[in-house]
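Given as structure tokens, the chain that follows is alone and in the form predicted on its own.
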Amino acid sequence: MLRKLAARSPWLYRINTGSCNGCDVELLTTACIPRYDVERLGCRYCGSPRHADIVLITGPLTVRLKDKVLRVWEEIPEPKVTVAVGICPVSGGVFRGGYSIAGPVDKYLPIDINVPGCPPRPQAIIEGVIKARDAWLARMGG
């Protein structure tokens, strides 16, 4: 009873890779703004990553977060579903290439979602986040 219950409300965690904080500017919209308020899907925003459910990646994974950003994956658990916002996770964008850029985050972390844009809209976030909770729900069994 209880998993399913807690099967209806996955939390969002939010992990700045190295952006420029466009993306991030957009994930505000959807804590904020009630048109793209997330917390109309059962979603909220949580401030730990043990107790998160779906995780919200921005900007390209630089050479100075790396170690901290794959410490941080680690302490969330299972069953997981990452959501790359913005190119900047998935190519690089216009980081790809730089000498602070150890990659793209793909390339150390499995990438579930991707929500196309630099930076993305809200809507797009929004159904980003519908596909996140879906997939999340199907690997919770419910």
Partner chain sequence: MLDFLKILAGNVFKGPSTDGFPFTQAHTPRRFRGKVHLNPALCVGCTICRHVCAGGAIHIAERPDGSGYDYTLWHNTCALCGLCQHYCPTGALSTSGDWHNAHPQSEKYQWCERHFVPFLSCDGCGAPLRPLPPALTGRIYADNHVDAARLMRLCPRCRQIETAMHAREASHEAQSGS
The other form holds:
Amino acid sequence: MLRKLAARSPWLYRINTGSCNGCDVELLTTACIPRYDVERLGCRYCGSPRHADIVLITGPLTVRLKDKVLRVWEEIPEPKVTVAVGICPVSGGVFRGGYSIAGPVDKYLPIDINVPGCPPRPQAIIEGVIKARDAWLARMGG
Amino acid sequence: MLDFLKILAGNVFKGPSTDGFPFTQAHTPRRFRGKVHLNPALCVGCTICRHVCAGGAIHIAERPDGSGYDYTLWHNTCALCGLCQHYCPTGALSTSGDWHNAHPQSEKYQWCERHFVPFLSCDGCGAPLRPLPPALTGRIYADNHVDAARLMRLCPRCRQIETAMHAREASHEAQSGS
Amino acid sequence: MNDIFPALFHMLVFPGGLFALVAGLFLKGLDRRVEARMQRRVGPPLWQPFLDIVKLALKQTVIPATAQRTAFLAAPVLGFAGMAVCAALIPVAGAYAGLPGLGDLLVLFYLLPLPAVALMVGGSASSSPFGALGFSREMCMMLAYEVPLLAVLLAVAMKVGAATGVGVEFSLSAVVGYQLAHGSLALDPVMWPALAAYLLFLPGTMGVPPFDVPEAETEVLEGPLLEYSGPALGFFHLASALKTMVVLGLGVAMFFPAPLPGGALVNVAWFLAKCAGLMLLTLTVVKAATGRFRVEQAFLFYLKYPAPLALLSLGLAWRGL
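Output the form predicted in complex with its partner chain next; the form predicted on its own has already been displayed.
What follows is the entire complex, opening with the chain shown before.
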């Protein structure tokens, strides 16, 4: 019961692993454009990884950022759910096979939900967040 | 200077402009480029789609027994740029309005379009071939009085011979007529 | 002994503790909701802050390996406890007269910065460089906004004291009592500058834009709160909700306690309505309409406008006007 209540307050945290910023802008629109308003689901973008429940990863995971991303991801308290936003974290996307790309991200991190697209529509991201919330609830045991 | 108060009050008065999306259907623009679909009946295996694909999402592999080829389109690599649709000569590839992309990790490798496209054999020599779709042949041979449907069931080599025979017959007829 | 139990009741249930907590969280929810409406969004439900607290209570608390463990964990509780005591000192006109002998403006002045101090202690104990940055910014803001607050409190005390003939009247119950008898201070032109200064002080002390420099998540990653997670972070949020209630309640008690005819329940509702109105006016509208000051801009703002305004009122009250 408490867990069901808690699942209605998923706080989001973005990790940019070398993204072109396209997906980040789409993430921003979900919060800042009144039309999409992700806050009505109880979501909030927070500035600190310690406050996060749902991690949104964008970008193809460049070699330079790999260790830092893994470190930030480790900082996030359990239970957490990881969402890959855009084709880059899912498969490498248009950067796949580049000399500077260490990804895809699921080689190093357990991803729960994929939201492919280049970039995905804001609605698709919201759909991903809702799926992530269900996965989060399942992980909390509720 | 206090215009912002007017705007804020107006906003409260006008009410939210939020889409009901997660709870209702979202509007999809008519020309929205969503998931790409292949119509295997129209595909001729020219591989231009693989060549132009920005993300390298298209994989085409001929079967070793020569019975056809496997066409795979990975949605998780597709950048939705629409180049394949633009360059496809037969219109076999099309972007749909489907943007419901979110899926759990367990389905990651099922998130693709897989088709087996079989070869037909040439009526003349039996070589494997993919026929052009009728709509396209109709356009190519619009000014020629040839049996396009028969030509399209021939491999390029047999087609050359057929066309040459046809041209010789035509010139004989023209000489005897004059 | 007989005084202990009512005092405990006032601290733990009404108007401190539970009541202030629930009211404060609802006020926060209302704030978020109305802000969303001002931006033409739907916004979260009113009880969203409760859901956030429940969520935080169920999360894991991560303590950084290099942090000062005791101070790190004690800081949020310190801020929360300070505010819970504060909430019991605020009189609700027509329903609650304040704790006898305790409801003192000077006590409030000392207790009010506790959440900020807790933030600073927590931030510096977390051993994060962003925590330290947040610490210095919070410190800077505190120095700035405490000046007008002190001047406002002194002006009120001076005014009421001069009118009742005791010199300086620091008891909050007496301040409210004076206003019940002689009309609200908000209606007295001498106190208008002090009222304006107090209204400007509110967004600063609550850390809402444009004065959210210590917790600026885009600049210092939520500053002192950076390393907090789970229940410890929840305590900071609870303290913030209580503080909302306290500073708004203090404003209502100091300037416009006028009760409605009717029972205690009506007056509690009327008190909450006044608090909500004050919050929408000074926090929500400001938050929805502004960006963020740089730290020196915020600092200078407080010394340039609210401080002289409050001092003006103080001077006028001192001259016995």
